[in-house]
Every structure is written in C-alpha cells, then in structure tokens.
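Take a look at this single chain in structure tokens; it is the form predicted on its own.
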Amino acid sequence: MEQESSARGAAENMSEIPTEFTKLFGIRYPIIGAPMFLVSNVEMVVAISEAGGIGTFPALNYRPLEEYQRALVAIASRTKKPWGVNIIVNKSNSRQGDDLRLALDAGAKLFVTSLGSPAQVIREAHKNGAKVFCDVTNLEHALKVQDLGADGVIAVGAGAGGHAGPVSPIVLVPWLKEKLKIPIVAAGGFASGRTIAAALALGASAVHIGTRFIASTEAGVDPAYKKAVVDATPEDIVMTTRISGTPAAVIKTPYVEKLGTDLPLALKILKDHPLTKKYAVPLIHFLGMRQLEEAALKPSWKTVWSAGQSVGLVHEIMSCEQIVTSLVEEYFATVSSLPTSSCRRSS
C-alpha cells in the first residue's frame, strides 16, 4: 500500500509544474491564457482554468456594462479555480474603474494591466487578495509597475501578438530577471511545450499564450480566422501602425497589403502633433478595433487578424483543455530529453 502511495504521489508531481507563479494562484500549470481583444470569451476562461492553467479575458470584449456583468457572473459559476481579466488602465477608458470593482465582486484572482499606470488597480485588488500582473515590454516600465507595488509582470517581446514589443523574448525574460523582484511572466512565440520548457530556463516563472488559443473549439471568432491561424508561418506576420496607432501584430491578408501598414501622413501628423494628439489617439484607437471586430467575427474581405509569430507553432483546431495538455506533455518530453549528468565541465 506504500508503495502504491509513493508512485501515485510521484505520479500527481510529474503532472504538475511547480513555479513561483503556480504557487502563488495554487494552481497545476505555469499557463496563462492571454486576454485576447474579440477572442478570449467565458468558454476559453473556464476551460483553461479547469485544464490547469488560469484563463483570462479582456474587460472590453464584453459591452455594454451589463453583458460584462453577467460574463463574470457565468465565470464565477462554472470554475471555482483562478481566473483574471485584462483592464485597461489607459485614461481614455472610462469604464476602467467599474470594471475593476465588478470583477473583485464576481471573484477574479488575478488582473493584467495593459497601456497606462496601474495604481489604483494595485491598490484595489491587493484589498481583496487579487495579485496584478502588468505589461511591460521594457525595463523602464518594469521598475515602475515593480515601485507601485505590481505582483509580476508580462514581459511582451518581440513574436507578440497585438501590441508587441521590439526585443527578443530570449533577451527581455533573462534581463527583467536580473533587474526585478518579482515574478515574470513570458510573451510572444509561446506556442508548444517546448516554448514554455524555454522559457522557465530563460527565468520566466509561467508563458502568456494567446495565439495558440485563437485556433480552439471554444474561441468564438470566425472559422477563416481559425484557419488563417493554422495555416500562417511566422513569415506571414507584419507588424502595423494602421489599426490603432502603434505597432500591431496582424497576418498578412490581401487586404493588409492593400491597406498598408503605415498610418496615412495626415493622421500621423494628427496623432503626434501636441495639439491634436489627445483627440486623434482615442479616434485612431476607436476605428481601429472597429475594424479588427469586423474581422474576426464575421465574414469579411476586410481581413485585419491579430496574431503572433507562434502561427507558426499551430497545425490544428483542438479544445482548450486539449491545448493545454499537449502544452504540458510536450512540455515533459522536452525536459526529460535534455542533457544531464552526462554533461560534465571541462576541467
């Protein structure tokens, strides 16, 4: 009976992958699923929190206020494991301040912070028990977050999805790691196991995945933007400055090399220009999503997709539950077949 014991404890550990991250949400898998604008939905937050990992969604995916309300209740009421979601914290979002109190209400665990400060996120959450995780594609950024009292953060590189940043994941994880305190989470190119095995080596503490989501069962977007995902390389992934002003991660349809992926010269002179810049950022924002909601949720020839370089990591549709298995499985593989003891330094 001992021993039967012992090798059904062995067997739970070898299921797990223990980190500072997974230990501080109590949770099996170092796996964020990304909060994806138009993408992540009540369905992918659940399941992936019930696969292990803990799901996440942005809070503007659901308007009005009431359709966001009644999302976090159907959260709360089909997972009691942790689940989060994505403020903008950019002052241009009015909504931020009701988004954060209806989701400490409804019992989210974890908020990721994106495009301003987020002190009052911070200071909010931390009287509930949440922990914020903020994004930050720099060390600048980092340190402030870390001053405020952020728990973590999300260090975007360079293969992001959406807003991505401009250095290498294999750079910016290790860096972060030797300037911070606190827990890093990865983002961009996370894909496979073999990523997320990478990326705990480089420092990181858990992966931030989101374009290997947008190919799931339970993502709600159109079929071709499932199938745009699958069959992409990272070759097909541009960076553009047309949809929102700053540089997006998009994949290149016809329709993106028609547009173009600078933003036309009067709306660049508006958006820098002291005077008009306030008003002409929102507008720019405004339309822009406007555009990539067309996009992913119907038909469409305007086909504007967000997307990371992980594009080319992704071969087929499965669940979300069946993503983060074959995540984890792979993720096993990869470990158990690097070099050990058999390495020795040379003297």
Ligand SMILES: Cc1cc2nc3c(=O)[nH]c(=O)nc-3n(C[C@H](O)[C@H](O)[C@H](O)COP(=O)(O)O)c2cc1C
Second form
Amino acid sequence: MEQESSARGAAENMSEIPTEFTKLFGIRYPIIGAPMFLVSNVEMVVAISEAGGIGTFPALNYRPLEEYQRALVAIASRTKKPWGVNIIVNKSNSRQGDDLRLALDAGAKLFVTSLGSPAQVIREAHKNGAKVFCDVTNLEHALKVQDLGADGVIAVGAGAGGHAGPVSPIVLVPWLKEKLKIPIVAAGGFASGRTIAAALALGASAVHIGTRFIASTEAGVDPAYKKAVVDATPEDIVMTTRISGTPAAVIKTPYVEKLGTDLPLALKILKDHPLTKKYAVPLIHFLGMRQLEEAALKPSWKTVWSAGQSVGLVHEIMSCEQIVTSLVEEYFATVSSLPTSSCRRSS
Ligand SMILES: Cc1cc2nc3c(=O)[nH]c(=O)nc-3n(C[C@H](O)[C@H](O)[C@H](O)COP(=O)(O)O)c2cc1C
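The block above covers the form predicted on its own; next, return the form predicted together with the named molecule.
Below is the whole assembly, all chains and molecules, this chain first.
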C-alpha cells in the first residue's frame, strides 16, 4: 500500500513526455498498454489510462457480445481518461461491426486494428471523433493505411510478443518515419524507460507495450504465466506457426520444445493447398487459440505462453500504475544521462 501511494506521489511529480501522440489524445505519457489476447482486461485498461498512458484491450477478450458490452460500460464508468479497443478486421471476426459500434457508443477514443483492411473502422471512428492506429510490419502496408486515412501506424518489429514483424524496430521505425506523414508508434521490445527514450529518438511518437504488462498484478492470467515472463530471457522466446499458421512468439517451455514450432506436415499441406486452405486456416487458428486459452488461464503442463523478447527486461510483477511510473522515471533518468556537449569538428 505504502509502496503504491509513494509510486503515485512520484508519478504526480513527474512532468509530461509531450509528443505528437500525447497531444492527439490529451494524455501525459506516450505509452499504449497494447491489446493482448486473453491477457488485457478492464482493470488493466483503467489502471494504465489513469496512470497517464492509454489502455487498450482486444474486443474478443470478452465473449459473448453481452460480456464485451459489460466490459465497455465498466471501463467508461471507472475512467474519464482516453482508452481504446483492438478490433481484428478480417473475415474471421464476425463481430467486427458490433465490436466497433458498441465501443464507439461507450466512448472509446482509440482503435487499434490488426490483420485485414481498417477502412470501415476508420470511417466510423472518424465520424465519432475517435482515432485509428493500424498495426503494420512493413512500408507497403503502412502507406496503404495512411492512404485510407489512418491517424497513425503501429510499427510492429521483430522481437514483439504476438505476431511479430520480420524487421528490427531499430530499422522499421526510422524507415517508416522517412516515408510517412502520420505518427508512428513503436512496438516490439519496448519494456523499459531506456527503450522508450530509444523509440522517441528513432522517430516514434509513442510506444506500444505488451509483454511488460503480462507481469502485472491486474493481468487476468495464471500466476505461473506471469512468473514465466519474469524468469525468461530473450533467448527463451521462439517463433511458432502452430498457433495460427503465421509466426507467433512464445516462451520455449518443455511442452513447446516437445511439440516443435512447425505445423505438423499434414496440416501444412492442407494449409498450402488451394482447395483445402479455406478450411485448414480456421481449423489451425481454432486449435491454436484453444491451446493458448488453456495455458493462459489454468495451470497445465501444456504451457504455450505468448510473450516477446522484452521478457529479458521484466524483473518483477507490479501493478500497472507502478509499471507506468517506473517506465517514466527510467525514461527521465536515461534522457538526463545522455551526452549533451556539442561535438566540434577538428580542422
Ligand atoms: C500475450 C500477447 C497477446 C497479444 N494479443 C494481441 C491481440 O489480440 N491483438 C493484437 O493486435 N496484438 C496482440 N499482441 C501484440 C501486442 O498488441 C503488441 O503489439 C506487442 O505485444 C508489442 O510487443 P512487446 O510484447 O514486445 O511489448 C499480443 C501480444 C502478446 C504478448
């Protein structure tokens, strides 16, 4: 308790970190609590937004639709600060229209879109004064969503939790920065104040943090999963196609090692064949999601735990408010430790 209230006191004394992103939302810190399937919940969203960042969650974490609506009402009643929802914008999500409408009715200010085309979300969000940031992993997709009217992109680089992109964030962010007119949010490996300072130096106007928040007191997952995030090193993270057919980052538990990280040959053939692809992809997705759900919510030896390489920067389980506070404190300490003297060219 004492620790929490001193953390609160410290946060209140800290100045803002003003960027294009914080100005867009009227928030103090350029930190998005990234949406995480099975992990993000009402408590995390409220705590991160109240701490000065912006909390988000995947709409599909609450099923059926009535549960989702209850979650939205609960968030709106517990914070007046901006918060957001992640909507999967491809055909696999039959709820897309409802997910969007209910979030707008509840007052969501940020939409994070992943996978397919964000056109509908952008159109409807803009009518209601909300902003849309789209997950991208390369320049082509980033330019496409910029043309569609996205307010910004989330540059998901290598090492991220979930479906990581192939390009290092150190290259991805400045590469996109050279070509885009809209703000860029850096994702993948940002889990400390140092890395936030690096992201802003690269040209990002915010960071999108997932893995760090798994090890939060509010995260609604099994304690063994949180402990695994604290204990793991970056070398324990492997990419597997067994969950959704596309590479996803997971902790290399004995079960993952036993299972292997490739699809079984039969499923691979079905997935790649034009006649069976249509049925195989949803089947792989369904089986993978069921496995993730079992591992995240109940202790089991079948542990498939999703997390990114920034596990190496996570050393303890803290409340979301304490996490935001420590990120901001470390950010200021980092910035003030950078060399500032000007270089003189020798003649
Ligand atoms: C456990 C887990 C679940 C995730 N689920 C989703 C999701 O449902 N939708 C989404 O757009 N991104 C998802 N992501 C990706 C995050 O939103 C974010 O981009 C990523 O975690 C950033 O990298 P970091 O983990 O290194 O912080 C997930 C990430 C993790 C770790």
